[in-house]
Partner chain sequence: MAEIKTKGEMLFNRGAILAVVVALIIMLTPIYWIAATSFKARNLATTIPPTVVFEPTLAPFAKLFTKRSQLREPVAPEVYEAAPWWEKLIYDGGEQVVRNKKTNEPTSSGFGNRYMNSLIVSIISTFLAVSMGTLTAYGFSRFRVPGEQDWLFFILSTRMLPPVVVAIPMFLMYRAVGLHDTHIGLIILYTAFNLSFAVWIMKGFIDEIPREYEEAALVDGYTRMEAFFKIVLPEALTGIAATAVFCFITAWNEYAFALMMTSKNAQTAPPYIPSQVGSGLSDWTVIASGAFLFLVPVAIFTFLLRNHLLRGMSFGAIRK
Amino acid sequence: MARIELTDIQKHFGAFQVLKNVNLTIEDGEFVVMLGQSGCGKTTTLRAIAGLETVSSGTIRIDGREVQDLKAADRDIAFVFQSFSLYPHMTVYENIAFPLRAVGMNQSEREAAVREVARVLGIERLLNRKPSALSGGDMQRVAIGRALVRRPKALLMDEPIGALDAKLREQMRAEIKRLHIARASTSVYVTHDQIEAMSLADRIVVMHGGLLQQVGTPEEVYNRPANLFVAQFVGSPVMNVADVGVENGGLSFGAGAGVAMPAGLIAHLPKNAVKLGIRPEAVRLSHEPGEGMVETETTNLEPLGSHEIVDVRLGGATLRARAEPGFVRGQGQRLWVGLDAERAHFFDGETGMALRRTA
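Output structure of the single chain, in the form predicted in complex with the partner chain:
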C-alpha cells in the first residue's frame, strides 16, 4: 500500500488546460473520492496517476518514487473502469488471472490468488463464465477482483458503479466500502455522484475547471464548504443561495423582507455583494408566528415520501425547505419561515469564496 503525492500537476490538451496546478497528497490506506462534474479534470487526474495519461508538468510520487515518466505497467497500480473492461474473449478466471500472468507468477500460486479474491467477492461460481454471461453487478465484482488480485500499491476507480442501476449501485457502494475496510488499500475513486462521495470517502476532493476547490472530510465539505461551487455541488436538494443585504441586526432579502441574525454571526460581513447559502434542512417552517419568523406563502411542493421539499418566497428570493410529510397541504398556503442562523453560510458575491468569521 502506498502514499500518493501530486505536486503542481498541469495538463494541456492542445490549447485547453485541463489540470491547473493540482496539489494533493493521498495518505497510505486512505479512501479519497474525487468529485466533480464531467470535464472538471477528475478522470484526467486519475488517469495521470495510473500512467494512462501523461502530464504536461509536475511530479507524481508513489511511496516517494517519482513515477510521472514511468509506463503504466511499471507503476504497480490497479484501475477499475466505468465500462468494467473485462476482456470478452477470456473467462472470468482468465480475466482475474491476467495481471498475474504479466508478472510471471506460476500456475498454482495464480490459481490460489484468483480463488482467494473470488471468494472475498463472492464470485467463485462464475469463474468459468464469459463476461457476456454476467450481470452488471457481477461484471463490476470481476473488474474489482482483477484489480485487487495482485495486491497493487493503490486502487484507482473511475466511476466504477456509474453504469449500474440505482438499486445495484447502492448495494455495490456498500460492498466497495466493506472491501476497502477489509483490505485497507489506498483508493482513489472518481465520481460525479455526491452521495457516493459522501458515503465512501475518508476525504473528498471537489474539482471544478481543472482546479481543486476543496479537500476535506465529508463533514467538512458538507458543513464548511470553501466556496459557492462546493456548497451547491454537495448536498441534495441543492443549498439555497440568495443575494442578501447585511444590515444591523439582520439580513435583507429585498422587497422589504428581512430576517434577524445574531450580530456575532454577521459582524464580519461586508455591507453588500454577499450571498447567503442555507441548506434546505436549515430553513425552518412554522404554522405559527414566532421570533425571527417572517410570514410568507408556499409556491411549490415536492412530496418525496420520507420528507417534502417546500418552496417559499422570502423577499426577492425563493428558498427550498425540508419539511415533514403532510406539513404543508399545497401551494399558496400561509406559513412563517425562519433561518437556522448557526447553519447559515456566507459567500463573497463576486469571488464565491466563503466568508468565515476569523475568530
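Cool, the form predicted in complex with the partner chain is there; where's the form predicted alone?
Nothing else is written out below except the one chain.
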C-alpha cells in the first residue's frame, strides 16, 4: 500500500490555471474522496497522481519517493475510469489477466491471481463470458478486478459508477467500500456526487476553482463547513443561507421578523454582513406557538416518501425544513418556525468563510 503526498501542486493548460497550490497527504490504507463540480480540478489531480498528466510545478511523493517525473507505468498505480474500457474480444478472465501477461507472470501464478480477485469481487461465474454478455455493474467489477489483480500501491477511481443507473450505483457503492475494507488499499476516488462521498470516504477533499476548500471526515465537512461553498455543496437538500442582522439578542431577517439566539452563539458576530446557514433538519416546525418560534405559512411542499421538504417564509428569507410525512397539508398553511441554535452556522457575508466561536 502507499502514502501519497502532494506538495504545492500547480497545473496550467496554457494561460488557464487548473490547480492552484494543492497540498494534500493521503495516508496508507485511507479512502479519500475528491468531491466537486465539473471543472474544479479533481480529475486533473487524480490524473497527476497517476502520471497521466504532468504538473507545472510541485512535488508528488508515493511512499516517500518523488514520482512527478516518472511515467505512469513506473508508479505502480492502478486507475479505474468511468468508461469500462474492456477488450470486447476477450473473456472476463482474459481481461483481468491482461496486466499480468504484460509483465510476464507465469501461467500458474496468473491463474491464482485472477481466481482470487474474481472471488473477492463475486464474478467467478463470469470468467468465461465476453463483455457484451455482462450488465453494467458486472462490467465495472471486471474493470476494478483488472486494476486490482497486480496489487498496486494505490487504486485511483474517476467516477467509476457514474454511468450506472441509481440501483446499480447503490449496489456498487457498497461493493467498493467492502472491497476497500477487505484489501486495506490506499484509494482515491473522484466524484461530483456528495452521497457517494459521504458514504465511501474516510476523508473528503472538497475542491472548487482548482483550490482545496476543505479536507475532513464526512462528519466534519457536513457539520463544520469551512465556507459557504462547502456548506451548500454538501447536503441534500442544500443548507439554507440567509442574510441576517445581529441585534437585540437575536437575528433579524428583515420585514420585522427576528429569532432569539443564545448570547454565547452570536456575541462574536459582526452586526452586519453576516450570513446564517441552517440545514433543513435544524429548522423546527410546529402547529402550536413555542418559545423562540415565529408564526409563518408554508409556500411549497415536496413529498419525498420518508419525509417532506417544507418551504416557509421568515421575514425576507425562504427556509426549507425537513418534516415527517403528512405534517403539512399543503401550501398556505399557518405554522410556527424556529431554529436549532446549536446547529446554526455563520459566515462572513463578503468572504464566505465560516465565523467560528472563539470560546
